[in-house]
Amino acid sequence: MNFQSGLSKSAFVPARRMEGVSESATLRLNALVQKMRAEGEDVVNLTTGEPDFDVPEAAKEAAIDAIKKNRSKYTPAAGIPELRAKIAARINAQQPSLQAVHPWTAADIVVTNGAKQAIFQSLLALVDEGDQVLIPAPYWLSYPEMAKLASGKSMILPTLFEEGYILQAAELEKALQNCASSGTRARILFLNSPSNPTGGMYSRNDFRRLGDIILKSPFAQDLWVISDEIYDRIVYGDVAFCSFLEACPELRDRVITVNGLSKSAAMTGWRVGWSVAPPSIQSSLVTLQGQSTSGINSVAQWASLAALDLPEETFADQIRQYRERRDLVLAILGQSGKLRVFSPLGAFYAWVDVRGACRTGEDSGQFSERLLSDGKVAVVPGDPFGGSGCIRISFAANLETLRKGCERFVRLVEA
């Protein structure tokens, strides 16, 4: 008897929580580019948000030292105490208004597998089925997908190019009223500054106006803010970086601040992020991590401790290079009257409205496919970011690559 023939066969049916959850467009496109390159095609890849700078030498040496000293055992689920204390000191420095009255301590920190895990755990800890997750658009493409996995419903809040892609207080107030009218709970508001994908930034006053709505609205009593500050170091001086709680310290007990070293220290593959959260939710976050990943790589934690010890001047040249790259991208793309390019204030992305360059009936996804097939330039279409008619370019690449890619882009548009 053939054993295989006796097995019961049935079609795989995913769990309902997977319905409508999309694969990361950025990772998918990056994989396609790698395949095309392997087949010999000359493709300029402007998709991924990964710094091309080297990891700081101090972090490398600390990792080697940790291995030699056998610091490679399990750590506490929330992270080694030394790293948690260093992160607390860093966030206190960014939030002096809070530091003076109610500073963060190591007990308020959970070190996570990248900022992504910190965000996902926050959603799982806070969102019940049907809760509304308020997401200003354009947004990082994982926010709504993670909200779905947490059984929440995404409510997308529009922002405008002319207003710097900043959520306006009136839009937030309207969204809260809509939640109340529909009988659903407004549970989370996502804020991301500097922003992926636009590079827009919130000023202290911008945050204060939103905070005032949250404090005063009768419909925001259960609302928490997840402030994604992963690009905090990469700013160009037009608007100063402001942590949300520095502008709205009264909301300390309803805000989770998320950050990490992937962008600011070019440590993407080390997967080191963290959440800073009040005691009311801290035990839930630690429990979630303990029952999922049990914590993060021990060696990466010791390396991160060294990276956080570095003075800001260590990264000054990287910021200078990012600014130079931004200016080059804006200058070249600005040569086409068919493109409308937002000038980023932070992060390392250019957000480009391509509707003037699209063919009849062509959307930004189809435009991106044409740019890849005919122009040999890979970008990410805006639809997964909530930005129909736009594309995102990453300028986390050297000047030669950027010049080549942007010139090809303009040639295709103007042909």
Contents of the next structure:
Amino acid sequence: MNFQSGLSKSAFVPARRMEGVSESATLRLNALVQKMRAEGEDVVNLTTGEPDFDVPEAAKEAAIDAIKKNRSKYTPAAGIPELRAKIAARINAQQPSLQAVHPWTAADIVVTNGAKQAIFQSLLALVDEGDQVLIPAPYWLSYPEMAKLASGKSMILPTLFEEGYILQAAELEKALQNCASSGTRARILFLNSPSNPTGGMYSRNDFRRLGDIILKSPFAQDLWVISDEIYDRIVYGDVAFCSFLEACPELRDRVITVNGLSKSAAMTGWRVGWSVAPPSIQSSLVTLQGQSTSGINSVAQWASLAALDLPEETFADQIRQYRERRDLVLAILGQSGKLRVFSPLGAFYAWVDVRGACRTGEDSGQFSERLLSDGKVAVVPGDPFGGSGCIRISFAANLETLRKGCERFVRLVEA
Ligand code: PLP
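Show the other one: the form predicted in complex with pyridoxal-5'-phosphate (PLP), since we just had the form predicted on its own.
Starting with the chain above, the whole complex follows.
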């Protein structure tokens, strides 16, 4: 008997909230690269946003130990207390000004399925239909999609190469005035330092200037900052990492700081992130987590506890390698006068303006397609990051791969 009979194949219409929400461009590109490779093509893949280093041994051993000790029951929805306390200590160390007067405690932390879920939950807890979500561009491509899913409206705030891709105070002020005059509520400002995709970083003064605008704006009571600090440990020393609240401690009750182990400990697949948030919103975040995922995998939490115990120097060699790769990419791409490459201060991406290398009428998406089909190099086009005319190269790949990919890139552009 055919149970499908009577059902029309075209009957499914997704819920309205799915309208205009895009699939992740990086995941789609990776699938295309895998397909080309399966067909025997020698493709250099410079699209991935994950470290190519191994998970620390201590984390692996802690996971095995947790399994053997049957530490695999449901945990509290917000995470195991030991891990939450460790995360609170980590953020306090990054925010000494705040720590001195009002430190974070385990109760302020929710351990999430990667930083991604922490961001998503924050939006769901804060955004009402039609609220404005302010996003400096270029941005991590999931922010606008998540804002849409939370019924918010994205307002894109431009930043410039010449200004290090730093959101300028005047730009923020203008955006807040626009919200006020159009009668909409400015609810969220995303900040991401070091940035994916540009590698730009905010200094303490850059953040301070933005904090001052927020404090004197009509939205001082409504606007929340989501400070995405996932690349905090991958910095090259040109600008010191500054956590947003270290620069603007008065905003403690309006900021959610997001971080995780995907980048700093190369633990992408373990899916461990967290939010650090003030008490006013904490119970909403815990409720969202309890009713959606019940909390994250217990074994991954025990592994994370061990990873967080490792001194920062454990990862010094990875940073050295990232720096070496960055310098190689900049040196090779710098050979072409048609490319304008931003020198990243943190994270592991090179953001390249390719307008000088595009054919007439070609956009960065079409350029990336040509680079893939003719040059056999996969990069991510800038448009999904809000950066048309640019492409993103990941240098989470070994030197040999990077050399080959970048040389092919320059050859294609100069041909
Ligand atoms: N935020 C930024 C800026 C990212 O680049 C990423 C991952 O690429 C995330 C958040 C999500 O990280 P996670 O793997 O912890 O969910």
